[in-house]
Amino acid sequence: MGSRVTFFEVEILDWKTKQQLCFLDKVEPHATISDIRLMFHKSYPQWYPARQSIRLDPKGKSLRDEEILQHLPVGTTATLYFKDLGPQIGWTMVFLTEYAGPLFIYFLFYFRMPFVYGLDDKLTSSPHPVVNLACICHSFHYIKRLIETIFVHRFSHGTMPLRSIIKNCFYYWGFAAWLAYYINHPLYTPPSYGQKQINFAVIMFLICEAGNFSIHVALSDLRRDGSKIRKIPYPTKNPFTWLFFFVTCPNYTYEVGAWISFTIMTQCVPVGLFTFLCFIQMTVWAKDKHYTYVREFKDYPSLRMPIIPFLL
């Protein structure tokens, strides 16, 4: 005879007041937290699995959808908590939105419509040719993003909260708009040190934007079969993946990089505040990211730091 199947009950209860939600009867032991999501989800549809914060306890981390009931620290009755996450909105196009927006703010300020600097700037063009570099190089920069975003990014989560999309795009564009207006403001004046200087700021962003194109590649690689289960990434035979083997997010220095040459190139404090904001907020998702690696890969390199090699 088979062995017998040991059936589990399931109870949901809401984070904040402990009510009973949903009572789940007969789950089979090896059902995952995606399949537990999708039984919540006949029960009340208004709430689909992307809504759906399911959890141990009522202040701790969300389940991942792919781990199993059996393996979860509950007896074969289990109280598990639920959390409203909110209306949500996948991630291709949340980085669409974020992203398309600088790309074309920059133009409004580029071509000096009437209403940004007034009608005598009407569609004029700036006598320094940095001004023109630097639109190319922005609008490089976003339409690379936009790029990547479709063709080579592979997402580990399906959705972002739509509060949170709507901070993001006020970041991004309120600061793409900031950028531009100094930059291509009629009183603009360009580097103290003149070609030299952005030459080796575009040198220099050339090449930071190749290592993080590099790198999202890379990373794409590791979840080609669609598998979202964490791996360590490598260097490859691509000599800009090499910076793997210093720190754990090198598309992070490489980023932070393209806006150091940027401030290089235009020479322009707001460009040098958004520059060290960015630093300020990748090295916090580096760590976060860098210290979840260590705990999850007892070979991880010991040599890699987050985000500066041997500093950071």
Contents of the next structure:
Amino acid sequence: MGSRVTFFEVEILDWKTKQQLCFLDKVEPHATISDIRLMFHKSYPQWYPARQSIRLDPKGKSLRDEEILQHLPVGTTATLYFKDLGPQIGWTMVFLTEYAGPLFIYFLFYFRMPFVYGLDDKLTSSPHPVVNLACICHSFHYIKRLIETIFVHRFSHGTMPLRSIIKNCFYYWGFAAWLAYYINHPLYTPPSYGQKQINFAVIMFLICEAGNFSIHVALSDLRRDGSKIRKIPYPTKNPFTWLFFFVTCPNYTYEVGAWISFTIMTQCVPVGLFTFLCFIQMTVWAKDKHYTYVREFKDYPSLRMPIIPFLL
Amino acid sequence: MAAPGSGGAGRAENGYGSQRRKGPGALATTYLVIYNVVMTAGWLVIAVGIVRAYLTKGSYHSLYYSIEKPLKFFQTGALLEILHCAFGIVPSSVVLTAFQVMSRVFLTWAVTHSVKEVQNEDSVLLFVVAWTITEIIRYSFYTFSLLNHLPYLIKWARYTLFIVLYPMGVSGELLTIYAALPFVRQAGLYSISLPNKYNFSFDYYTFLILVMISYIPTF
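Counterpart to the form predicted on its own, namely the form predicted together with the partner chain:
Everything in the complex follows now, all chains and molecules, and the chain you saw is the first one.
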């Protein structure tokens, strides 16, 4: 390497007003955008790095933390633009809030808190075993999700806008309350085909939960080295991961399967409706992910569909 | 409609392509002109029907029955406008259009048609007249715009008369829903209660009250 280091100068302008917000001199050429975010944060403590969108053009895409200053198409005096993304919340916090809510809300209905079904039925319990089973399954589902959030998932983007979490919580918590209301209602009617239906549903539920967990572990292992680069996931020795032969997002496939089994187990229209909406949302996410992979990798397996083998 | 089907099929596969184009193509424009002319004519038929019924009966009560069929036909036909947005031949938001059309269709079928006892109410006449005048102006506005020859009068009428027509329509709609409530309660219309094997309940009475409340944000 040369014996002289050419330092960069970096000016950061507001994306809308073009006003100079910050001028950094003597910036190392191998400094990353992450370093620049930290420097900017020093001048503006209220704009922590996660809420800074730094871009080359006022309306351009946000630069990633790993980008290196001297590799960017800038001269030794770099002009960057800043946009405030608003308050951010980390993915971990998001998931913990979104999942803890339904877990506890369901219990309010299961234990028949007085304000839910009226004082006559307060704190009573259901005579139907399937209602207890449903509570176990529902709780298991969300506890598993909480554990995965803490121990398994590795997130590529650190944060999401705070506003989204309010909207998401209304949706998840609201639906949890709605379906818990009917399943734990004193006038609940058990499934029409009785124990056969319930047994089938339980087996399907367990298979899907195991499958979903297997996929999450497999995806997490792709990033064991801490990298944020996208890699194609492949089936492993675990038979549950063999769904990767056929779909891009088997985690979503299993998730929908779990909710379908819960619908069969409880024979409850609100659960069915929630399942349907989950299916639509996850199909959108799966298609998105699928086409991202297809664009990025020329050798992406052509047999794979986004979420349902051969169909969707 | 076969003609737009063939043009529409190409458009459906390439929905994004047509949005990037500057407005609808010649085929789509022809279809839209025909659509808007037909709708203008339809609502004129309703307008004439109301006037004739009024002159025949000598009073403005219970005029709904005279225009019931064309009202249902042409108001329901407006559902096509959702498809126009979806296929990109009309530059409006699908969601917004769907919302507006569905609320009209809801009032026509799920309230006025379903609850026969309110069909005699004067509030029905109130919103039918408001809708009729509004739609005649609106569809002729679109017709002339598509032909690039919009008379100032139509433009004026559209943006000025709504000041009267909109509150008139909303009042008529709200009063009609309100009038329907006791009959819905009595008949248990469109409602299902526990216990049942679907483990689901729905109270149409409460739903209608929520619908009435939802009018408030639109003010």
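Numbering follows the first chain given and starts at 1. Keep in mind that this is a model prediction, so the values were computed, not measured.
J.: Looking at how the rigid parts shift between the two forms, which one of 29, 38, 87, 197 is at the hinge?
T.: The hinge residue here is 87.
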